[in-house]
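Listed next as structure tokens is one chain, alone, in the form predicted on its own.
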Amino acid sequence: MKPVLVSGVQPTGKLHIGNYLGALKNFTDLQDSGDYRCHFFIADLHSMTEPFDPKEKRRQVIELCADYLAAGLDPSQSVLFVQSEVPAHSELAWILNTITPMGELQRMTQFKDKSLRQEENINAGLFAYPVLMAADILLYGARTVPVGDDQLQHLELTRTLARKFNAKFGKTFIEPKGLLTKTPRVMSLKDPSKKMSKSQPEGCIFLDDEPDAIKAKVSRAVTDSEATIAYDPERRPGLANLLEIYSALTHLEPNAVAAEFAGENYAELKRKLAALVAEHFAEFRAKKRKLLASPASTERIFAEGSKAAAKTAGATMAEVKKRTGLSG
């Protein structure tokens, strides 16, 4: 039987090309490989650890569901579901909290980083975020979890908690292994020293930006005063960022992209890059518009996926409760 693979994305607003290259593209590639039984979810419970507008949350969930489908995730190939619609995630997270040492959570780098960014909202959920992530993974018997470098620490905690639970209550969980994904680090068009972020929309290319908006943002992208086009991330980060985006969408190495534009000026590179991005996401934009025009059908797809996920998760929780003495 093929190994189970689990991953999710938080619904916190419109996705940009960094999100696509870092998550959605990997999801569709993994699904289409046929090597895994894929489970992809909307991590709405995780998204509550950061400031949010309750009136916007449901809209963000539906929009991300549409993003999944428009990007090529297929409910006939993958289990697509909403985290909060499977109560077992929260239930298992609580049980795992009782065997998680405070010291393990205090050393988490992401908690420290996010605490600095949201000093007015350092909540317990933010602190215990990695335990809920462990529950997300362990519920489905996942053997494989696609991760970037920034999530390796959380995955190691998941493995630690699986071992601790198994040692204390009997063999129940599989220790998952990470599938380290090659994620292009897409930087802001306005400030190439920082990652592309929706908090700086003028330096961010959103997946559903129209061609004119893409052209305007790319044309204003920060480069440098050099006269030639060459790939040099250290000395010329703005230009390198544009070449890396072009590279990620064409599967050419950045140096090869630079060679392709030898003798051209920055304006020509930006013109062709804007056209490439607009064309690459044209089908995505059309599909997403159609899906959002009829959100009920999108909601049905994820409701069915949530039922399937709940069935698997429920079987795991029955075993957990039996092991821990919460049921007979």
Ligand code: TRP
Given for the second form:
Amino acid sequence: MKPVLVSGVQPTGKLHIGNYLGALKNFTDLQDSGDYRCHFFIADLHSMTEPFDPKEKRRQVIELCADYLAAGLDPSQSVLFVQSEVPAHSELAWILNTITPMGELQRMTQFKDKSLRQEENINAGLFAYPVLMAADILLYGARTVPVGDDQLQHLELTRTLARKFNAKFGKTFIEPKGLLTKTPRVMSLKDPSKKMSKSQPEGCIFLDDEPDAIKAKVSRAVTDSEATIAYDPERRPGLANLLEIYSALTHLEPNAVAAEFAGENYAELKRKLAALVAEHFAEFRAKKRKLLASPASTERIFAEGSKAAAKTAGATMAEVKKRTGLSG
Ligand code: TRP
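Given the form predicted on its own, state the structure of the form predicted in complex with ligand TRP.
So here's everything in the complex, that chain up top.
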């Protein structure tokens, strides 16, 4: 049997090209490789650990569902589902909480970072976030978990909890491995020392941006005052970021992109990059627009996926309840 693969994204707002290259693009490549039994979900329970508007949440979930489908995830090849529609995630998370040492969670750098960012809302969910993530993974017997390097510490905890549960209650879980694929770190167009982020929209190209908006943002991207085009991430990070985005969408090495633009000026590079980005996501925009025009079909696809996921996850929970003595 092919190994199980699980990954998810939190529905917290519009996706940008950094999210696409770091996650969605990867997901579709992994799905299309045919090497895995893929499970991709919308991590809506995770997203509740950050401040949110309940009037917005379901819309954010549906929009991310549409992003998944428009990017090429396919319910006939992958199990696509919504975390909160599969109750086993919360159930297993609770049980795993009872074997998770507080000290392990206190070491988590993401918890520390987020606590600084939302000082007025340091909730227990934020603290236990990695335990829910472990449940997401262990429920499906995943061996492979594609994540960004900021999630590796959480994955290490998942392995620790699997080992601990197995030692205490008998072999139940598989220890998963992270899959780090080489993805470019897309930086803000306004400040190339910071990662591209929706919190700074002028420096951020959203997947939904229309060609005019893309053109405006790229043309205002911060570069430097040198005259030639060369790839030098240390000394010329703004220019390097543009070349890397170009590279990611064409599969040419950044140096080769720079060579292609040798003798041209920044305006020319920016014009061509904006056109490339606009064209690259044209099909995505059209598909997404169509999906959101009648969201019922998207909801149906994910409801069916959630049903399938609940079957697998429910079987794992039944075993967990037996092993822990909750059921006979
Ligand atoms: N924590 C992940 C992130 O923010 C999202 C996530 C939640 C996830 N559960 C997961 C990723 C399980 C992989 C597997 O990127």
